[in-house]
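Heads up, the chain below is alone and in the form predicted alone; it's given as structure tokens.
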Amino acid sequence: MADVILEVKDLKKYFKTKSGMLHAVDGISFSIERGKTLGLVGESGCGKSTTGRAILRLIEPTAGQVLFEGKDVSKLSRHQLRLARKDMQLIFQDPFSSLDPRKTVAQLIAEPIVVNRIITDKKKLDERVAELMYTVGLAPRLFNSYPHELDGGRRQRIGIARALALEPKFIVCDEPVSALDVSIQAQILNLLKELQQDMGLTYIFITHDLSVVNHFSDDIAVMYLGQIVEKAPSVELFDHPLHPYTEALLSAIPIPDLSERRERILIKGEITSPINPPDECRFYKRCNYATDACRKNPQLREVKPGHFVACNRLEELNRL
């Protein structure tokens, strides 16, 4: 039987506008197994930050149940929850403004342990910064400098050292190579693989780049307006999407060979707003093989092992 670390089950997010609801997170559920990394994946303003964060409850879920090692992260008070959070983790997007310009190296990987307690033994404590800053690969003499003294990539580390101060078995990576260039993107990537793989890490590892996630994790969910269509493995995901939302994103990422041609799919019509969405299908209005059938909001379902989708034309289509 699979070791679940983390079950999500019809986790909501609605936040309260002039307009209406606006649905950030629409009852989406999934489970990752420990050591395992799920990518989520979807356009710009389509729920994955948001959905990390009322995972850890940075912010609070409108509904659903977020269970980690079993115990249900919802229900928690506010004591039994600054404990569990030694257990999760989040590495933030922007590696400068996650940072407070006003402290060191040291002290911002410090804070933690200071926080929690941890160490308070002044020599102990330098003892355990050294360590973290050797293990994310900041250098020795960088110990008294300042975020604004660094480049991106160091600026980055300082924030995986951070997450990994309380010894975590699960962190949520929020687009942590985004604002990098190429070349330093490849050094956390392979930074982030190698203290999984030692220290027996779960992420979630939230993306817009699919040719990034693809490498990167074991399982891909793709997101569209609070909700996940498709959810499968990453190779079966990249062989064979079967969501067209899915299909038109796996078509726009670039190839470096130009002697090989792919067709783009591109997606045209209007969104879907996600104030007091109607009931149907989220991509009903871009989708090129929307009928009157998609006006019925379509469910995850499992159509192949570890294979989920959320279309209704699945079997019309023959697409399995």
Second form
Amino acid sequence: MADVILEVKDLKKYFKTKSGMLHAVDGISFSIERGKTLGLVGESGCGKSTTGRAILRLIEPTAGQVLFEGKDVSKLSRHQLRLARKDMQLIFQDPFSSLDPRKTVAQLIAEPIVVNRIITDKKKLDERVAELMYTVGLAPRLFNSYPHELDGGRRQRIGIARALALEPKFIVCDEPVSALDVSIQAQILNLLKELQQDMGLTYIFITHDLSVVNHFSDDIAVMYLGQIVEKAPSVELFDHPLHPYTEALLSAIPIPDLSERRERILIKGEITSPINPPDECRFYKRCNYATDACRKNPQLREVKPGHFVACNRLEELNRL
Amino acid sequence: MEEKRTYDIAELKKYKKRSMLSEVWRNYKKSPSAMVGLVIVILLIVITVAAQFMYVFNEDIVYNDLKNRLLSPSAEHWFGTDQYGRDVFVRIIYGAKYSLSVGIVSVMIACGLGMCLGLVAGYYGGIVENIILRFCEIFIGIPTILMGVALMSAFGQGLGVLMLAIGLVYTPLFARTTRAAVLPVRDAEYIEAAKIAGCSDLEIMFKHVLPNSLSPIIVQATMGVASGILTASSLSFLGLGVPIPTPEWGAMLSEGRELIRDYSYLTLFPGLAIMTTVLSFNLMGDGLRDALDPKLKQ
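Form predicted alone done; form predicted together with the partner chain now:
First the chain shown before, then all remaining chains and molecules of the complex.
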């Protein structure tokens, strides 16, 4: 039995809107082993970030269970949740808006430690902050700077230091590099990877950038309109994508080689509205292979060891 | 990671914190009118404090000197003397403490109460917000003077009551300003970041939301001092403020009113004093608004 740190069971988050219920996250299940990284990919608005936040209960899930080390996070009291969040942290997408502009770097990094009363001694606190700054690669001279004086990469390092301050076991990285320049993206990704190895962290890595997730994740789950359509180990997913949506996504990754010709699969048609979606395959309207068989919502099923797909016509299309 | 490093904290402290205050001051200095306001306010405070040491209430402020009554302004009596022979200039200078203290203390009351209400309303939203806001609207609907009159007649006259009454009258304004300032901050991502870091609601409200929504409140407070002084003077003019021999500017206006046709300086000078004070606080408020506006920041 693998050491599962986090298990999500049938997680749902619906938002009430004027025109009906918006199914942001619609019954997704997965589990992550300790020390591994699960990449969560999908297009904008497919519910990736909502999933991440629902797991941490920054937004209350509508239904479902989130088992963190066997405990159901969605049933914790406020006090218990506060304790649980020491082990579960979040790295934000936008380092420009996720840092309080009125606080210095040191204050920002010290905050989780101070509010959880882990270190009360001022001198020890400063030392700990300095240590964290060193860990994430922030120069000591930035100790008393304000975030608006720093570039995106440095700000994101502050965000990472904040997340690490409580020595968590599990971190949701919500598109941590999408707001950064490409050159800095690589630095931050390497930092996250190093930290994972050093501290044995478990990540959920949310992104829309497939080339990023490929290098970073052990497993990849592809989301489409609030559901997971395919989940597999990274190599397997990239080599043998089974769901038509995954296939189309992978074909869209640019290859830096002009001589290589390949066919791009274009996704046509209108996206199904997430507000009161009909009970059919969510990809039905845009899928090249859609038939009447797709008029029912497919279940995510294991077709190869570790490889899960939700497609009604999988066998017919003979893609296995 | 494993290696234990020691860090020279003194070394880190070398890189000094530059406070927000210095940045605001840098912007504030740029506006000449705001500086004029600030200088007058500082001058007023200095004069007020000095007057308390120079004059004695019973001997210099409240006395009868009927030989010298109703003298026109001269070198000896700069602003002339009133119907009891009291020096108007001395009374105005001495009386500044009433106007200033009423203005400042009432704003402190209003700001303290209103800020808490607005913070709670803005942060929690929903029903709490609705209840607080509707109550504020009810209170705002009642004219300031009427409200002051009602409170003064309910609690009796006196400086303390005047402060409290004006403070209560202005509370809803502060509550609304604070709520409006809190709204955009509440949804900011760094509030979510504070939540995940383990901050409680109170910690978030006072450590993150309030400092980031303070600018309009500071401006409102500065302007509020001016309105407070005006309201206090109006109430005193109506005979509802501080009791009569006290040289409160509004009360002095009221006393001079009967003689305005022949001895207009009796109303002119207290009026000018009120105007100057209110104007300087308003200038200061204007300057602060510009200085605190993040869009003007370089």
